[in-house]
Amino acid sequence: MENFDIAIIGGGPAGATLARLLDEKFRVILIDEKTDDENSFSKCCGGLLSPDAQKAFAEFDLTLPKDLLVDPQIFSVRTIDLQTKFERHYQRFYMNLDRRKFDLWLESLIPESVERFYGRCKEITQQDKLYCLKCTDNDGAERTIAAKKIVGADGANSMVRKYLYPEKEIRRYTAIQQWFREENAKPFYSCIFDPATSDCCSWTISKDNVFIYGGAFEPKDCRMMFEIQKQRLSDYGFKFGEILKTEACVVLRPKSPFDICTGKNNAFLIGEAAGLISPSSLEGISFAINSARILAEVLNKNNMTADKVYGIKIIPMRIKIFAKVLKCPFMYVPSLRKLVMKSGLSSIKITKRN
């Protein structure tokens, strides 16, 4: 059994950011399945970097390499209510990027002092003041790791959250996404509301001559609802070419700021593992990066009450989640959404050539 000061489970934006920011005085290990092998990683994500996430990178004085970006860069989102057949366009400042390359770039910033373990944590137990992690690497070999502190950066299905809060459940959806050869005449982003198939949102994104369609659905009959909605979009005029690949994952959608779990007893949660994800847009990268930054600041100060201090410093993010919860009815209650869209508030007019 090898001993570490901190073990981070999960190497996405949250885990990679924390590993990069922790002081080198700590012996740190990062446990993640992802490698640079193209087949080792598939994140069911549209790959759009929101303004909040861009701001987080600006605060680190980080710039994105241009090879992370893909074509096209689009400045509006086409919002469609399939129930009323009503459309509006809203200006947005997302960056369209390759999500796999983005995650690998974040990992490339981690200092060499952080040990990497390419595999999965299978079991968490506690012995005295140490956490024991039973892990299996990508080749099937087992390894046991002991750490004074553990951090769950392992997303919606977080093992650390289940270990700490076995009875606490956050509302879950199944996100399904398919990639198609582009057959639409013009690339576009869209946000789709279809209460007949889901009480959450769906999306389409054009990316390097590929058309991506995805959505979040209740777990029961999720694939059937996905296919029904896809047919409704096809009838609406969307063109779906040859299917290149299909992805799926669990996504959390908090109902209140009290759904957020920050951890206890020297075990911490960051990013979506903590429930930090927008319930209105399902955007999680900005929350992942900012929660990792806050935890790194707390741990680097060797605070004896790190659990409590981290929980207090997360309060502004809880408030932000609460604001998103308040926004949800205006997006997801059909009657309120209809009023907002008909008002034209904040929408832009699209000028088309004859």
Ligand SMILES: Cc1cc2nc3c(=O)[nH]c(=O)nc-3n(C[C@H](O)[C@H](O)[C@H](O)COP(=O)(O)OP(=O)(O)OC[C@H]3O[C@@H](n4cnc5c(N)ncnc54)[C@H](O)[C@@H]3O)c2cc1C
Second form
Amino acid sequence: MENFDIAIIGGGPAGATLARLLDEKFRVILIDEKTDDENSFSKCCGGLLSPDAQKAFAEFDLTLPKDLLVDPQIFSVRTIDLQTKFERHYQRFYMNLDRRKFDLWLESLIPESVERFYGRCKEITQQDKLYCLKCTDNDGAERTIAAKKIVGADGANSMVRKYLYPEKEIRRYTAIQQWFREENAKPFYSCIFDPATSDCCSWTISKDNVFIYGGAFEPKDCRMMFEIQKQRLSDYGFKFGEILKTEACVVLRPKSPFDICTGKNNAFLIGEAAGLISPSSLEGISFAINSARILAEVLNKNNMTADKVYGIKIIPMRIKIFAKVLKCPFMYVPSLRKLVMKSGLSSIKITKRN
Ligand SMILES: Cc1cc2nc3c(=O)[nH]c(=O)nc-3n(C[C@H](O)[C@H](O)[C@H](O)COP(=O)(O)OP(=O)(O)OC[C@H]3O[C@@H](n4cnc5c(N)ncnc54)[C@H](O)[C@@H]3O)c2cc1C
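So that was the form predicted on its own. Now I'd like the form predicted in complex with the named molecule, please.
Complete assembly follows, chain above in first position.
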């Protein structure tokens, strides 16, 4: 059994950012199955980089390589209420990315001093003051890793969160995305509200001649609701070409800032594992990066009460989640949404040439 100061479980935006920022004085290991093999793990995601995430990179003085971008960059979102058939356009400032390339790029920034374990953590136990992680590598070989501190950066379905807070339930949806050969006349983003099939939202994104349609659905009957909604969108005029890929995963949607859990007893949670994701837009990359930055600052200071300090430093992010919770009724309660959309507030007018 090998001993580390810090073991990070999960190498998405949260885990990769933390691994990049931790002081080299620590012996750190990052556990994640993703490799640059095309068939290896790829996060089911819209791959839109929000202004908050762009700001996080600006604060690191990092620039984004252009080969992470996909074609085209789009400046507005078509917001559609399928119940009322009401539609509005809103200006957006996202960057349209290849999410898999983005994750690999973040990993490429990790210093060599961080050891990599390509595989998954299967079990967590505690012995004296050490955490013992039973892991299986991508070839099926087992290894046990011991660490003084562990960090759960393992996303929505976090095993670290379940280990630390077995009773904790954060509202969860099943996100399903299907990739199609593009058949729509023009690439576009859309945000879809359809209370008949989901009380959350759905979206479409065009990327490199592929049309991605995805949505977040209650886990029960999620696949059926996805297909019903797809048919309703088809009736509305969306074109779904040949299916190239279908993917699904859990996505969290906190109902309150108290849903966020940051960890205890030298075990920490960052990113979506902590429940840090916008309940209004499901934007999570900025929360993942910013929570990792905060935890790195705390751990690098070698604070004896790091878990408490981290919990306090995350309060502004809790407040941000609370602000998003307050925004939700205006997006998700049909009568309020109708009022907002009818008012035209913040919407833009599209001028089409005949
Ligand atoms: C369908 C969908 C679309 C989305 N679109 C957007 C978007 O356009 N823009 C945006 O900002 N956010 C979006 N989000 C949210 C965003 O993807 C997440 O909030 C963000 O990826 C969280 O980053 P993370 O590093 O915390 O977790 P993740 O990105 O989920 O990374 C977790 C990592 O941990 C690894 N892992 C999990 N369990 C283990 C284990 N036991 N052992 C080892 N490794 C493990 C996984 O393989 C993964 O690499 C979307 C989410 C979904 C579901």
